[in-house]
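A single chain, nothing else alongside it, follows as structure tokens in the form predicted on its own.
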Amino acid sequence: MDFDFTSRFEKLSGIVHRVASPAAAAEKVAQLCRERQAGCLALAGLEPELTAAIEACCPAITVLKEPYSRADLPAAIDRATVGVTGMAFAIAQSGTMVEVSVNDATRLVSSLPRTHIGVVREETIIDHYADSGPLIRAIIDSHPEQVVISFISGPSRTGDIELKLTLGVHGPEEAHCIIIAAPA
């Protein structure tokens, strides 16, 4: 690879955690929740096994998960301190996680809580931004009716207020990426 995802993501104020397995990813999510004293955690777009592992690691935390009732949105997810979503892939060149949403809940889970954690598999990290084109076309082709593709590069940021860079005004003030190592 020409680029290092971790250094690019962290340059944008994101925090990267590398783990060896989905079970270790669930433990990392639980640790981050404990450190933030989270009472409520929202999950979306994750593999079912990872969702179950996170629930098992967070017995003292209210865990919200799919399917979300449309009538309860966005208030239900707004209760969460931490949101965890699965990523379709990541781009090393720009330190970007790519999230695919086919419903409003996934986007709310990654944008409403103060802390967002994206989970990406190491083997899905591509090197160059231009390499994402075919992947994006395939995603759109497989979801012809409704799909939103979000590029997440660190926490929400704005320079609108007195031209000072401020994190967390329009979305999460903390962005974490948990990279699950590729199988050996």
The other form holds:
Amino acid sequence: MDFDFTSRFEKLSGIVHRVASPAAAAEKVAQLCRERQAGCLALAGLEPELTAAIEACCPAITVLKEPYSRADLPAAIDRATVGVTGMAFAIAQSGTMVEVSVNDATRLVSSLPRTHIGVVREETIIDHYADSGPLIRAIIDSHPEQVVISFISGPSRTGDIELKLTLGVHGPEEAHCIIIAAPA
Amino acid sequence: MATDRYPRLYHKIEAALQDRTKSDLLRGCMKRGRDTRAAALEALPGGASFRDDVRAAKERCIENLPRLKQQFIERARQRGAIVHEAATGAEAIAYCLDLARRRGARTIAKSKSLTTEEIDLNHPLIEAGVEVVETDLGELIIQLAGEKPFHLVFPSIHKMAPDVAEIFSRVTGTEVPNDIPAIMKVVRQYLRPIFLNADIGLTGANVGIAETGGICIETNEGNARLVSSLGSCHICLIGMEKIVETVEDALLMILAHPVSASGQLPTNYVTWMHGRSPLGEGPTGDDRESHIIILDNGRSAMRDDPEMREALYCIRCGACMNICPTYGVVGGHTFGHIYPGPMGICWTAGVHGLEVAGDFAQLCISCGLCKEICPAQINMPQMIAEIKHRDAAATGHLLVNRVMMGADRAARLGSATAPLANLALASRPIRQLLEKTIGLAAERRLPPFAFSTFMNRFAKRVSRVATPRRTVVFFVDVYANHNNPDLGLAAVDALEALGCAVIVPNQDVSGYPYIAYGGMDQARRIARSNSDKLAPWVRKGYEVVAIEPTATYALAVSYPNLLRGDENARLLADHTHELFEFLIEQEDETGFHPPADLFAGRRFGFHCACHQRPLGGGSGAIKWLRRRGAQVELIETGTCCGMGGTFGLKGGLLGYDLSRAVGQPLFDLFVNSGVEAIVTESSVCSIQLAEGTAMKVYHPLELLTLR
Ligand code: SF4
Ligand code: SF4
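Counterpart to the form predicted on its own, namely the form predicted in complex with its partner chain:
Once more the chain from above appears, this time first in line as the rest of the complex follows.
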């Protein structure tokens, strides 16, 4: 690889955690929630086993998960302190996590809470930004109607006051990426 | 209109010149934009070569725009979006008003969009009783302050933390502490209910993709993600020029935009929206709507106009505003209408009319820097010249600009009557009279005219090359011919010393002032005449060498653009060289070694003239000096010294005063650099620098005789 996803994502004020397995990823999520004293956690776009594992690790926390009922959106997700979403792939060169959603509830989970955690499988990290074209095309083509792809490279940031970098003006002020190591 | 437009402009320039804090802030922003861009280019594989890719992609997509737009519309509709084409701003506004009414919308949350500003979409909606809230922090601050954006990327940069705290104290009714993290908390709380309850989310789009029927929206704050995913209805207003062909084109634009603006790759959030995304599961009674309005508003006409088409290549990165010297002093409130800065002149002419653009087009001093930084390599200097030209056709040229365009004729007269002309130019009362009557700045110390021109002296000179290695066509231009023939002859000596026979065939002046002031008919006439006169020599195998950077730029860069497709112009351009670049090449070819201690122990600061940047950035002259033992530092602010050819020779606000204000940071750098003297190849920059720094300023060749 020419580029290192971790250093790039952290340069953009993101935080990377490498874990060995989905179980360890669930444990990491639970730990981050405890540290932030989260009362409510929202999940979306994750593999079902991972969703179950996270739920099992967070017995004391209200866990919101799919399917989200349109009746109580977006207010429901706004209550969550932490949002966790699964990522289709990531780009090392630009420190970008790529989220795919066919339902905007997923987008709310990654954009309303103060802390967002993206879950990336190590084997899906590509090296060069320019090589993402075919992957993006494949995703779009496999959804004949709606699909939203979100590039997420660090937390919400602004320099609008005195050019000083400030995080979390609207969306997450913390962006975490949990990388699940590729099976050996 | 035309009669009071300049007083109005002068008034604004005067106010801007007095507000030092604002222009210092603005310059800080601009410098940061340039520095972060430069740093990003260092790290980017291929460096600045992405500009060639952007240029090629934009040329292709705008060429095929009608087909791509059709394809985009079909695909977007297949995905469930409702697409509307608006020929004018009024049509787009009517569509939004109607939609808001039909949906009973009370609140619209908006993310930053210049295109909505272009058609002033907010006001009619607000008048119709809809609350429109900007969610981009900078835009929100500006909206709450009731002002207009100051900078494209940093709209509220002139507001300090205490100002912002005060604004939010006022709108929230509670005291907001004056530190940035505290302000952020308040902003977050202030906007959250708006995000959650807005009836419609309104965004622009940075890209439309014909291949997929999707749009891309870039932000760092993430506000566009929220605006487009919360309400039950999303409206996207997209300028038709934003439509590209493929996913790969989109990826390129998404990269080129932030790299050029702020050195990022890409912005923190990029949203690729396709179709109307549903929100949550459940009965489909209240399906969300996605509306895409494709705006023309003058764009088709720009596309059909060969002189204006390139403006559609603009990806709104704002890089040109980060380098424009006069913009850096007066800011977007003076240098712009809705669209600010260099591209603002071109876009204002296209969408708000020639006359509005003409109100501030005179602020362009034709330094050419915007073209050099633009990711799409848009030839703004020439487009602006064309706008000045068309504007003048309607309202006439300013007298002082006519005088500057005719400077070569004045110089001919000056040489012919040198003793008298020089006396007159040295006399205060006469200079004051000249400022009053023709607008020539009385403060300028102008170089005297030589009685015998270079042309006369060269004609009497005997060549010292017995067996020439090659023959060089020497291009003289005004200054060396009329004011400093010694310099021209020193250049000929230097060429001959390296075995080059020099000829000075029939030629005209370079004519650049005509471009600078928008005398395009004359500019084209001169370009054709010089191309026709000099190209035959090139066909014989001779190379053309010019001594003045602006003249070299005219021959090597401007002529082929002025005379598109003209073979002579192309040939001349391809074989025109800067003097020192050429001398260095000859030294290398002949193995000539100059005395390495000629300038030993001497330390010079080099000034690169703006027009030299695309030609090699003065590297030839710097090498030439270093080979002779001089210590040379390139000293630069990254923009212009402010002279802008003859701009700084004009009197008053739209000339001398503005020119000095632009130059001041550069003067300071030179004064504080500790070098013994300034070296530059440009005759006009040297006037500016000598006056601004009170230091000695030399042409490299002058150092040979002045040791
Ligand atoms: S040519 Fe120079 S002065 Fe004119 S708009 Fe471009 S950068 Fe500004
Ligand atoms: S003209 Fe070029 S540099 Fe200026 S905003 Fe447009 S793309 Fe950027």
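Residue numbers count along the first chain shown, from 1. Between two forms, the rigid core is the largest collection of C-alphas that superpose within 1.5 Å. Residues that one form lacks are left out of the comparison. These figures come from a predicted structure and were not determined experimentally.
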Inset, instruction - Verify the C-alpha shift of Ile161 between these two forms: is it 2 Å or more after superposing the core? - result: yes
Inset, instruction - With the rigid core held as the fitting reference, name the runs of three or more adjacent residues whose C-alpha atoms all move by 2 angstroms or more between these two forms. - result: 160-164
